[in-house]
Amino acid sequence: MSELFRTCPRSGLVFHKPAETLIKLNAVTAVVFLAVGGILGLLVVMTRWPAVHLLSSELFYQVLTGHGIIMLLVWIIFFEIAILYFCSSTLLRSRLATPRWAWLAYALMLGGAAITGVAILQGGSSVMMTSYVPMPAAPHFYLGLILFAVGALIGCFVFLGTLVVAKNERTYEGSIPLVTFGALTACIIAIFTIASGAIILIPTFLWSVGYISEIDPLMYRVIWWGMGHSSQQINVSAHVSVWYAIAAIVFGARPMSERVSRTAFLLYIAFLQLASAHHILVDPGVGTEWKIFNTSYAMYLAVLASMVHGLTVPGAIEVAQREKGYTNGMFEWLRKAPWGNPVFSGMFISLVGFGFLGGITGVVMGTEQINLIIHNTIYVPGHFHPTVVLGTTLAFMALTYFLVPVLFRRELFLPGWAKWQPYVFGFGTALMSLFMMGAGTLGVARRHWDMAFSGAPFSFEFGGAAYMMMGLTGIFGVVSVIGGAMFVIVVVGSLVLGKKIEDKSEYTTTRPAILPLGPAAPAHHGKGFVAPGTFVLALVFLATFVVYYFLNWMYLSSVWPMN
């Protein structure tokens, strides 16, 4: 069983038959907990919204811990893990390494998920994702992260073994592919993050079942975002990859350069999990100059890793899109582009997604001096809501349309509902992230249970604007939960009710034929830009980025008048 290889007649990819199953088993177990944190989301919306406020505080927290555990952790990497054996088997046309030691890897992570829930169900765990301390949690809550750490950990190693094998198998020729060096950057950047969780959290454990007397609360917080936040960043390289996949999948895209993308990616690892740092920069845990650094030098680099990734992505679909003759005027190759297409549509508004809203204003929060206005508001969750929603959950939707038909051989349920749901899911979740940072520039507080601090000692009244913005929120975000059961209904019922494709293809012993060169991209000897409407796009970023940059400093200037 273990040198099974079957070939899709659909796609040409080839699947060796462990690889497939623990494919499958950890998308499926991934959207599973995706249906979960989505109605868990939808009861922090709704309690948010000032009008419905529909929890009490002792609940709202406790659904609160569970939203953000499941959402920025557990449906996340369980996906992540299983486009890790799709990038390191699948595309490299190998056998998987170890399939047994990937077994133990999805049982951890599922153990591990189990416990830490089972543990918030119970209550007297209701520390948030960022379970900051001396609030103490119960201690299988600390071990259940443990676990699945070590699981996401042994998954990764699988990975890293596999791509061993396929060197020295030899089932492809010169270097990997694009898309699995950026998995290999994920997976690269995961080490670094699970490794942080383990420093603190095996410390924390052993604090709350008594052998440690004391965890000192700003070791603590700076150590925790080491793991908290370069979660983010594994997504970040994941969903990039999606991004360069897709573009490969529905227009046969090449990279504009493919050294100048992998040099970004490189960026990635050495810079971008110093993106953490805009979450301890009111610390006194770390000194000034560290700081300083990692708000602009290091920032910038990291920045430019983005960017270069969002102009090559877009640029790479217009090149083909002109190959086939859309050459009418500056965007007719975007117009022209497959825009019923989940597959195609779900990635490019994740691109936009992440770019315009994740990527402007993170850029904002990584400020020193900006993120002091806007630090510990809910403009913290309206940044981060374009990047892990927008940017990387819709990224996965997209390349999960694809995935349905080639791997799990059935056509798509409810065809017309995955077509509208990338615009629905998109439109909800943009929406309620820009009223949630609206919000925040407001002064509304990032995770008090009311905004109103009914019956407090000191009461503060926000304007009506506040409310609005909240109610917006509110709004939007159930919309945003709406198109998520959309598509958590299309994937489900494509696997339960699905038609089966006539796929006569049959695994083999038979090893399959090695992946030979990709093809390079066409020189471009013309005058001008070889993708002109892309360029025009990212002077259209520039400049909004360059306008709202400028608009924060004029708050900031608000906040400390000179007399």
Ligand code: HEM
Given for the second form:
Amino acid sequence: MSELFRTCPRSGLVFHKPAETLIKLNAVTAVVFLAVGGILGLLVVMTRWPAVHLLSSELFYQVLTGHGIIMLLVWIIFFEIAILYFCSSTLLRSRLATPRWAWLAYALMLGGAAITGVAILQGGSSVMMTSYVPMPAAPHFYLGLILFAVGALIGCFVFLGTLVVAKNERTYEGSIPLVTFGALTACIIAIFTIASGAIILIPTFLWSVGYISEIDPLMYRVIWWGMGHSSQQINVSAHVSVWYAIAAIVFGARPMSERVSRTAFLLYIAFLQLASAHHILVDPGVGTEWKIFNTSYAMYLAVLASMVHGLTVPGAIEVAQREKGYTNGMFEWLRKAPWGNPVFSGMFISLVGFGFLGGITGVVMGTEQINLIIHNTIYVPGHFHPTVVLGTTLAFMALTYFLVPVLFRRELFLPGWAKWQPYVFGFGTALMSLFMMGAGTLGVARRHWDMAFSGAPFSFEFGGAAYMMMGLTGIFGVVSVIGGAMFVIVVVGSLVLGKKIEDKSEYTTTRPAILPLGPAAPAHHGKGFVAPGTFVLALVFLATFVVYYFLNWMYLSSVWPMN
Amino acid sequence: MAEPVQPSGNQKEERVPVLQQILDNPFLLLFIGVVMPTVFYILWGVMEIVTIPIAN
Ligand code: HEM
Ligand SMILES: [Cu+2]
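The form predicted alone done, now the form predicted together with the ligand:
Let us now look at the entire complex, which starts with that chain.
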């Protein structure tokens, strides 16, 4: 069977035709869901803004369920499937294994998302994305999730199959590239994630239709978070791979050390998923040993890996920039970076936001004792919006700016908007999250329609500061939504109205040339650290972390007077 | 594709380091990535839950 390939003249990337179609389709579907989820996010944040308090309580919980599921599962995972196909077929110059199965995967995911979406719209399934039992949702709410997961699992196997095909057909020399290795990490974590999801959601589905009489709530929570938390680790692995890819695309940067970066991914594979236990820190019934082993020893190894990536990505950029002659002082390499190119700025804001806001708060929340201060407060969404919105979503947006001209052969529509979009979105999301954290530290609950507790049998009066923080959450949430809308408009506009790029690349049946071994990492001679600027940034990071960590212990001591 | 292609250079003489052998084997990595959390998180956790005595 002859396979059709084309080589993109702009980027030199080689596309297998069915893979190219599937990448485009999954990515476009993802963006459509991002738009829907963004509108729901706007409604949610306008309700939590005390002065606006937009939706009725019933609608609020319904819309919040939709926001969580559509964003966290549907947008992110459709995009990740596109990334998996890109990192296997395209980066390895290989044909995609079994495109038919990949189409089936797409159909199942779309069908599943639609079914769950309908269940949420019907109103009987406002159970939040965690759908804790014994709170019941309609059976098709679970069924849709199961179908979606089966589809994603098939996508993972298409990725693994493509790795096998590429190896057997010798499309590359040596080891798979680092970016593909990161995608493999994401794929492996996804397989565990989906297995956990199946173990708990299939019985829950059977319970909802009456075949099983009862599901133990603690059992549900433990296994559900095997899925819920691990799926965030798919995102982390995927967006770290995107960082490496963008560093290579924009700067021609080579990883500082392939071995160190790959070992860091190996730490993810072995340890990252164990940190799921941080969601169970206040649950009785599972022992302290289990909690501490999983959230301390194991989690810190995974955090270490993230810090390695957070250091080597800017480090590699710094080395590449210094080779180009930006050697003045500590930070000329960074000042002279292409800040007007959204591919770069999006990626860099993602890196900084993920590390400083998402990472530091994650370690704080994962510490059993100080977790108690903020458990189930709005601090929690204040932590994970920097990870999954600033980190993952913005990294994917940045990659999209690169992929639109390459895949769709169209120039970006409204390039001025594209240039500003990462800043608007990054700024809005970062400040919204900071104010959520502030409000959470003051005790404002997450998933709560009315912080004034009007008409509740036990009332509680929050101080003015908490109200002000929630008001600012609302204002910057709107800024964040504006940034998201700019992205959707630029992308959809480019596909429909973008100027066509003259590109003579044709599909041919010629087998693409073998992917050569990457150039070895530059040998470092001479004295001193090769990336001093990055080293300083890392020190700033550590100092921030230590100060914030101890501040939280101080808060704890004031909650329970111990002095 | 009958004859074995020798990748560039003198890789034949060099022994591939153990770490690299692990990193180059996706299915071994898959095994690690599924077994670790299954044993330490799921099985251990579930065992603790099922051994909670039932109140009467
Ligand atoms: C576009 C701007 C966004 C805004 C303004 C926004 C706003 C919010 C707010 C205010 C909450 C907390 C509601 C509460 O607990 O009472 C929330 C929850 C949440 N958001 Fe967002 N969000 C945005 C984007 C995203 C994105 C891109 C993702 C995922 C990729 C996401 C995932 C979630 C999840 C998973 C929840 C938790 C739902 C739950 O508690 O069940 N959000 N969002
Ligand atoms: Cu988690």
